[in-house]
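There is one chain below, alone, in structure tokens, taken in the form predicted alone.
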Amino acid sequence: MSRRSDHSREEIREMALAAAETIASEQGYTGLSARKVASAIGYTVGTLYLVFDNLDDLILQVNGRTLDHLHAQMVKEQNQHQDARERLLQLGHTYIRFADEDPHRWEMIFEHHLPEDHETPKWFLEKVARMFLLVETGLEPLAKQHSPQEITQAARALWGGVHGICILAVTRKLDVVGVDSVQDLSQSLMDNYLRGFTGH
């Protein structure tokens, strides 16, 4: 492939991220490679690595965009409700629907691991923390009798359960536990947890 210079660095970055998202959605994390991304945008792997540090950096950027998209969707759909309980329940429904509709991109967030000698960048950790903050903020009006620390812990426990349901759905294991509807299962989990934690 001959060397190209048709696009700016930022344009190449955007093209590469869009191509990587498409490849990940269609082929999953294991199907994503620098060669495939470079080929999809008509540039060399060498050019790709002038824009990204390495493949790990590219994947982190894609995962960051996935988190941004999911966060925006959760906020948008949550805001369609006024009732605090319904707002919180909607977060779970939106999260599970995204995992069901785009399982490969959702899975890549959790399948990708940096080498042991590399720390996860602060900007990525902030995107993850922002997701948990949505749940904590949604839980606060329902659990005023609890301390901030208890609410934080409860938000993570509740979301851990929702995430587990997502894994069952994405890996097509719901039938093993005798459940037909992932949304019904998540509704039951959240309803019962909230009743136990908030008392209503």
Second form
There are 2 protein chains.
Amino acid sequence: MSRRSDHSREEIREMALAAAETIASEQGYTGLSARKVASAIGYTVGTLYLVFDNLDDLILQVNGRTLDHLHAQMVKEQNQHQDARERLLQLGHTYIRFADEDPHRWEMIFEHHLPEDHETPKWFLEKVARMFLLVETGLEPLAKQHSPQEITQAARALWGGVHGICILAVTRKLDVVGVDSVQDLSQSLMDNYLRGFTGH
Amino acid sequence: MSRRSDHSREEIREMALAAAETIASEQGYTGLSARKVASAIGYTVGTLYLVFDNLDDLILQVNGRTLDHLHAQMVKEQNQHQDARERLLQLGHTYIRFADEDPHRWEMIFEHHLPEDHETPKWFLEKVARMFLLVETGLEPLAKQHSPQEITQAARALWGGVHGICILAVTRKLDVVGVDSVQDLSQSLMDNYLRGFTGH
DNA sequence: AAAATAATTGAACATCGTTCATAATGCAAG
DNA sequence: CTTGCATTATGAACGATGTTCAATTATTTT
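Follow the form predicted alone with the form predicted in complex with a further copy of the same chain, if you could.
Now the complete complex, all chains and molecules, led by this one.
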């Protein structure tokens, strides 16, 4: 039964991305397959390849959406605070909470790798950079006495630091249990780093 | 040609681990397959399953060896210093240098996941804990005024932090190029954190 | 020399990503 | 209303994956 115009390309694309998101969220990166996505939206494998270059492309799109979602949430929750310091700390909080609430979806951003000869498309790198810029902007008002380069460096260190705690915790390599412990760890990292960086 | 006693179980095991290490190092986690390992040591797939439970088991063994190697290297290079602070900083240095020199082998430790119903064996978790203990022990002399819990917390934050910078750099999500920049970032993280933690 | 035991094989199975000739459908022209 | 064309979707096919296990071969024992 080959249908036509039941759904537009754009609709199929949207359905596939949503289905992939669900599957990845429930079964993790390794549980995601082209056939599963296809059957979840009532189409066959071949159709997916009319809409995406390949599975890597599809996953990259899903990850892009996840980054968008995360970014929006971070902006939103950051804006619930006035104090510059609390705004910055909130970024870490939101990041960790998302990773805890949807670990598979969050992990897929970092577990997925393109084949070595292909380089990550610019639109994706920009989404990553946009996220990092949030930290840099949040740090700025706290570091008026530092040069832009120093602030960039500090933002990288901070984001990397929070991310590292997060990933080691999610993959159970830090011997901590519960989100709260991870939040405490991240808080400790940011607290002490900021105290050192700004000199109180 | 089915041979017998050409190699003992233990020898085959050793050969397979060495071969897997090489393949993983050269082609990365996704380039590693049972058939490749088998043919690299002149046996067939079936033989591997007489020696390992499955591929996950094999990979776990390889990762265990990598952790051993990394741990030994960190201990060795740490002991080139007397000053407690430099000893601690050296740990981060060595960690990052190893990740840079053999990224595939290092990444595999963190990319590999057991199926969700299986939990990581204790012997592996102990190797991870042993690595973390190195940081904790290195931190101790610098934090005499802190409680053991605080030191443990700080060690987790520090290791997580360095690891995060490292993984984001290796997967090109930090927009930095060259090992030296990563070393600088890590150094900045530790410097400022320690300044905050110890109060100069 | 024959029988028992142990070691190794490799074909078989289900699943994977990917391709593409084929079939089915909707639409426009006659 | 039929015919033909262009579009859309299919699913069988290919090579690769992890894993199993009856069958085969080599060694040891009787």
